[in-house]
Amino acid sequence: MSSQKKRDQLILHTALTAGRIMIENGSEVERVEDTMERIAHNAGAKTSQLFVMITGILMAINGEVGAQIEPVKRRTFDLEKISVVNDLSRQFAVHKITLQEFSNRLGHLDKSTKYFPFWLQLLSAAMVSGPLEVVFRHNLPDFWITCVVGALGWLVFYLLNKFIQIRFLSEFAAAATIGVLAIWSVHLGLGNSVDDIIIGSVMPLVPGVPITNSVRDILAGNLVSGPARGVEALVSAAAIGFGIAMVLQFL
């Protein structure tokens, strides 16, 4: 193989990692399709052609015959691989880095299971909870109860998701959850409004990513993704509202 081959493979495996890295990861489609071309013409390829789906990447340079193919296997939010994926490529443009120190620090994100201690993400469930319960509800009193419902709804979503990596799944036991800790507060009497109490505890669980992604790559102009986005997002919905709507009906 020659030593432009091989240079162009590195190219296509650098910047089909760094499209994975970002879809699978919460990105959209239009951010996904610059971040890649920038790193191909970065990276010395003459053209580039590529296809971005959410559950797919297709790309071929320099006017290659073939194209390679990087399949998405899952999906889920992490903001901070893709802050990290674009900073790399702006290092790589400015120099700072090599391909193949972009390629191998890519590989090592990949990896990397790297994500917010769980304390934290039970605190920033609860402060989710809590002051958007007195927002939308100007319910002050069940400040507290909500947010320690809201929290206890995101530990079982997060021990669900770990375990069983299911996430519509995981969601409807998550809203099933707090619709009854939300309940069992408010005859206990630590709550006043089982209404006020869920709707701010299932916060933390709404899609708010998928539909603003959903939005973002239809105004773009890509309708397979978009739309795809949007019966994610609304899946995700249907299962809080399911979990909830089942424990109201029966309890």
Given for the second form:
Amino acid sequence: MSSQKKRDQLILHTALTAGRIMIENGSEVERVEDTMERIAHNAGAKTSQLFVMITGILMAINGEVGAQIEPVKRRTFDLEKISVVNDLSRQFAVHKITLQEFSNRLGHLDKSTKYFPFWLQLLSAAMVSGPLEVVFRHNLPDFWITCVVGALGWLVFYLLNKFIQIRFLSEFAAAATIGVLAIWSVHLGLGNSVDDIIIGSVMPLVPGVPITNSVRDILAGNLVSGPARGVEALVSAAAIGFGIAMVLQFL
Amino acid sequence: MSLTEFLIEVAGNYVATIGFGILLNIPRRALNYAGWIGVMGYFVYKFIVIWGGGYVVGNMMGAVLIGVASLQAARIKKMPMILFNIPALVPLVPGGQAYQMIKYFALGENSTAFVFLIQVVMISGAIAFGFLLSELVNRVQQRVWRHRR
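How about the form predicted in complex with its partner chain, since we already have the form predicted alone?
Full complex below, order starting with the chain above.
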């Protein structure tokens, strides 16, 4: 009886941690439900009851007394972790790893953050800005200055996000910086068109994850989490827009 | 569209999609596929616009292609689908129109701004609807696939 209870506890703990990691790093709700159900099923639980929202998860197994809750406090975008949880879940399903191992690896994954090196992220921010400016506006002469402005704008976003941790404020400040730099660079004769430079440079800040997840959640019938993500995307877009609009007032 | 322009757009979309993927920290193994899906999605949009299909239908079909291709990539690579469709969506984002809208609102020319606002709403709606359609295609395909085995 006691060992059975311990086993149930471990199943709940593993499934809840997996679910929390996935939501924290930007997964859609349907995938979280699916993964947690699979974990419980593969670990030998007869039934599982789930309630997943983007601010918290509730789960019970075997219809017993004592559902457990796991709050989701922070939200970032780190799609690699989702992929790793997915891999671990697949390995567990074919009995390559035990439940205890699975749980330990999740705990380890939760603590470690393995991003790409900083210079590569800065470079890729530049490589999002410049090429998209050319694709959208066909303005080749402004390619280089757009790369530079985009990278600097993303740098502001990154640093502020690290220290004040309010995503919307960082986006606002980054957008304002991009606006100022774009106007300034045209003033100094480094670029030709303020519009094109701003359009390109803002692209790394686009809230792609919330937009996509919002649509997919709503389609899956999840009418609480889908609109919540949509609001997140909308506030981000509005923050960027206000940042640009504020600068353009002084044009 | 000349050949040089075509090549520049292919390279630009590929690099931009991969760059966005790196910012979201998607695993290295998924970057190449995501890049090509981004290129394909954009060119479906582009060719439909060139052949007179209109930008709404273009964006919708682009989103459909991204959704369907992402599921195939997810199946081949055994990775979650969102690793491919989120970066691939970036070239379709109506950044230009959204900026023009903000600009004209800031300058107080509301009637011009509303024209762009409507375009932004139409394009976003078209992309969302495109994802819906791709989900439909994917589910039908999954049914058939499961049925055959």
